[in-house]
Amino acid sequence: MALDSSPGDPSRKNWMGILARASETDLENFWQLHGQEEDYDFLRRPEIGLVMVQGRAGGTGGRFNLGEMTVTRCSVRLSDGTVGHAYIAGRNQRHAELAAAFDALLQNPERQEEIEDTVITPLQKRHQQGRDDRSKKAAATKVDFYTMVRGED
């Protein structure tokens, strides 16, 4: 199950991923370019806490209990009442509360194109350019083993 879709992709789970992904200081920085004028209550305030992560033995096999992660959650309710919810790995209580804030935005039909061509698209572009990095540094550094064979029998 990849989180990562098609750019063009509006479904609401592919933008919590991305703006689970991104940095805290990307979604401030967008947040005052897009969002600094809205108003929103918290229905649940940044709260920190533990989730159990899971494994499968060799990717398919049976599951297992992999260990404990850290995650931050949040959940807000704009001044037209719409809800937007986020979960983050980590310990980052402002990132859970702007991606939840986003969340609730891009719920808007009114401006969910405008928020997925400025902040969404960007993110994701972001996002993917730095897994492209990682894949090249580590390409970089592959080793192909190979057996040389000695003409005597």
Second form
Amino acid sequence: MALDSSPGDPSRKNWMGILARASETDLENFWQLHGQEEDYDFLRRPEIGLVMVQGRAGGTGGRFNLGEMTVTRCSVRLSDGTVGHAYIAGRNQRHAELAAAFDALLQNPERQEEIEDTVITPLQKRHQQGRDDRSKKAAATKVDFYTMVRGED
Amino acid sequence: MYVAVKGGEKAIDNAHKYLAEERRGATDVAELSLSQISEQLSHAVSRVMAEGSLYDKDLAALAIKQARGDLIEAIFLIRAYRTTLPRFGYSAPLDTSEMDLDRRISATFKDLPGGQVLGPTFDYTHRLLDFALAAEGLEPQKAEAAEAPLDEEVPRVLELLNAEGLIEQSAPADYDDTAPVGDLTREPLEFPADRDLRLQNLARGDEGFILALGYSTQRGYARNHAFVGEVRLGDVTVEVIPEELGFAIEIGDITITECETVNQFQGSKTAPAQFTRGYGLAFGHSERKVISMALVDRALRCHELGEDQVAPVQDDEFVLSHSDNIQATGFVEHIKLPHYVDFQSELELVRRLRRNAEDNIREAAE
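Please supply the coordinates for the form predicted in complex with its partner chain, as a counterpart to the form predicted alone shown previously.
All chains and molecules follow, beginning with the one already shown.
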């Protein structure tokens, strides 16, 4: 794992989160554009499993096990030895594979800026746009209270 | 006792073929797609995810289709499926304070930071059948959109009370966040059960059962006078720390519903009066479930809060042993399966008792 970023790298955490939320179609299209030249093999083929989701009593108190969710993970190695990982919600194996491949590609200092600009930033914007659109619909249902005057005076 | 019987293979095969045909229904009616179920029957999907204890909308939709809309049967299918998958690990605890909200209401404060956000709710509808929905091909109604999204900061309602010291803390003073968390999918329940196990059990428990028990608290059985401090619906990020990475990554967002209740206060000569809390959390849009869960959670805290146990809803063994609809339906429904040998012995016993009684009567008469 010579080219693995340092643990806790905030930008890596960010791009992995963006890749996990992307659609398979988007990642497939971006891979055609930016990754086609790359060869990779599997360290771990896409594998479907479960993660036990924890909550906290009262939202902020003691932990408890809420229930499980399906997760797919995958690890790939580029021809230069860089290793990419992916953990994504759901059972889309191709999505996990492409997310792992992009994670590897993004660790290459020569490619990082380009991929951040052309793949990660647009995906992030699209995700943020979706969140904002949804939030605006919720905001339209916010109650405006008005007080009625009761009695005399 | 259930004794295996042989025979009937042909009948069983044919029954299953008949079931498949009935499931499909009239073939001149279009077949349901899974995306139709997950998009248009989203509350059914939520319930199957919550009580199946597995968040996966597509699988829930498949289970609902296969079960012909029998949600407990669908939950059964999901529970069975999950046993076929390996568990990669545990998530970091969800940070529900950071949810992307679709809905957030409080019954305790009218004006509060972040506001009352109704979201996509059945509340305030007139519960009149809408025959317009019976007609197909209508232009779908569009949601209005405000100029700006909701406030970034929407503080928890109960923390507003907490800031004034008017409510108990969400965790006891001696709580250790590194202590192992109980998991009833790994170890059988033992009683008395701690709150972590109780919440896990209630989160996957039958909505109808939890609803009825919650209702019983309102009707006076273990009355604890609840207000809904807050209900939240929205998407929350799930983080895991994969071993190979050693740092937390986001794997996606899930939709959850959360309810916090503000309950009957407690105080004494030495401790000033404070409100207490109940908590409900479930996968999907499951509002009825989480409000009921919060009521039951609060009732089950009776020992911790020094209250007398006087009602079924306060009895953890009673509540937690009967909340699981898969265990319940398994045991209730199994009595329809062949019990021929069992019954034969009972039949023989009754005949013998009757014979003995008749003999006694005859002897007495002679």
